[in-house]
Amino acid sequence: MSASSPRRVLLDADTGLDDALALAYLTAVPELELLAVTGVDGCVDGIRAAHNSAMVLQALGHPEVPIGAATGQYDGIATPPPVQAFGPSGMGEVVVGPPDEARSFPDSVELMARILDRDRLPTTLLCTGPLTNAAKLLRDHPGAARWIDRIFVMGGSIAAGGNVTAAAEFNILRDPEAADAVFLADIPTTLYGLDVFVQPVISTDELGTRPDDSPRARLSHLLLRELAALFPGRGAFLGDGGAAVVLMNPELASKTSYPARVELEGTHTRGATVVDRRDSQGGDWPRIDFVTAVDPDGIVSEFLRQINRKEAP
């Protein structure tokens, strides 16, 4: 891949409001090629996530992007029910379009493997939902997975604890076995966790009342207004949209590498990301790159710049 080639990205998502913001951003960036969007069980099930992705991509003017769907866990262990922060549809009150209930999708993992085997080029896997599909890809298709140059994960935390339990963040808790398998894989992995997730926020003043006149700007405006309404008094957090911005603009964040594992058994700590911050940092735990700080204003500025960028005729 030459220096001028676009960055190749597979997005694996439990598509809800902020995953849709990530989609709006990823399809706007000229330096990025979005190869596919695959659904995973999370805040909605993997089939609904695929339908949401299809509707969002259609609204953004990118119906050509392949979509996959998948359900189930990495090893079949029962997990807590989804936390429906954005309602049963995952999209709050935003109606992008009716899902095509007759539409079927290829399996998420098989779709990713097929693309990686076909192209045999370095590709980044961006995961904004649980890591079930990522772990299955690594386990079932090691030949294809060797083309993944980095796994960039929205999930976990260093010191912020959890948002579902005192210790565990939702995406990791939803399938801890899968998350630990990804940690243990010999692939560079970055976690964009709760420590920074809530920091990039667009105020209601910045949102204004009218978006720019483009499908991307109009849809993004609707998504952001809904997020601001769901969390009154704080504005609209970019969430997964912020993770997508940092993926493409690493200068807007600071990262530190730590040994880390995922707790699989603790009565009160299952799903916690256990980070070894001792000076010795010894042992045989895999080293994970954690995003430790971000430039919230810079992330918001870059997001809005791309969302409002005029398309070439």
Second form
Amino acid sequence: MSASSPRRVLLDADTGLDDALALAYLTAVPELELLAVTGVDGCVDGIRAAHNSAMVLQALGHPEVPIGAATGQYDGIATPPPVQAFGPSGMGEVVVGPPDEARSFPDSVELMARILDRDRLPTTLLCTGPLTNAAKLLRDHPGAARWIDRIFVMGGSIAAGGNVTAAAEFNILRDPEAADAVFLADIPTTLYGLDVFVQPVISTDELGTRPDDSPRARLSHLLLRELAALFPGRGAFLGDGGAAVVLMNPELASKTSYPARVELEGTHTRGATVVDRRDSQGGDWPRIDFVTAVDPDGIVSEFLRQINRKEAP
Ligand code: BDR
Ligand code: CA
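Any chance you could show the form predicted in complex with beta-D-ribofuranose after that form predicted on its own?
Once more the chain from above appears, this time first in line as the rest of the complex follows.
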């Protein structure tokens, strides 16, 4: 691959409002090739996630991106009900549809494996939902999975605790066995977790300005305004959109590698990311790269720059 080749990215997402922001960004960046978007059970089920991705990609003018869908947990453990942080549709009150209910999608894991086997080129897997599909890909398609150069995950935390329980972040708690399997796989893995997740915020002032007259800018504006309405505060947090920005712009974040596992038991701690911050400890635990700090303003301005960039006709 030449130095100028775009970065190849597979996005696995439980497509809701902030995953949709990630999609808006990923389809805007010229240095990136979005190979597929695969649905996973999370804040909506994996079929609904695929329909949401299809509607968002259509609205963004990228209906050509392949989409997969899948439901179910990694270990066959009963699927917990979704935590509908963004309402039943995953998109709050934002209407990007209607979904094409007649459309069927290939299985998420099979689609990822097919693309990796076909191209045989280094590819990054960005996960903005639970890690069910990622873990299944590693277990069921080891040959294809060896083309994954990094798994970049929105999930977990180092010291920020959880958001669904005191200890656990949603994407990890939804399928802890899958997350731990990903940790244990011998593939470089980055966690962009709750320590930084809510820091990149688009201010209320910025949200009050009229968006550029492009489908991407208009849709992003709607998504951001909805996030600001659902989570009132200083404005709208970029969430998964921030993870996508940091994936493509590592200079906007600091990372530290720590030994880490996922708590699979625990009366109050199932789904917690257990991070060993003692010097030179950790035994045989895998080392995971944690995003420890971000440049929130840099992330927001890069996001807005790409969202508002005029695409070549
Ligand atoms: C994560 O859970 C989902 O609700 C968001 O899209 C994000 O990926 C935050 O815990
Ligand atoms: Ca998500």
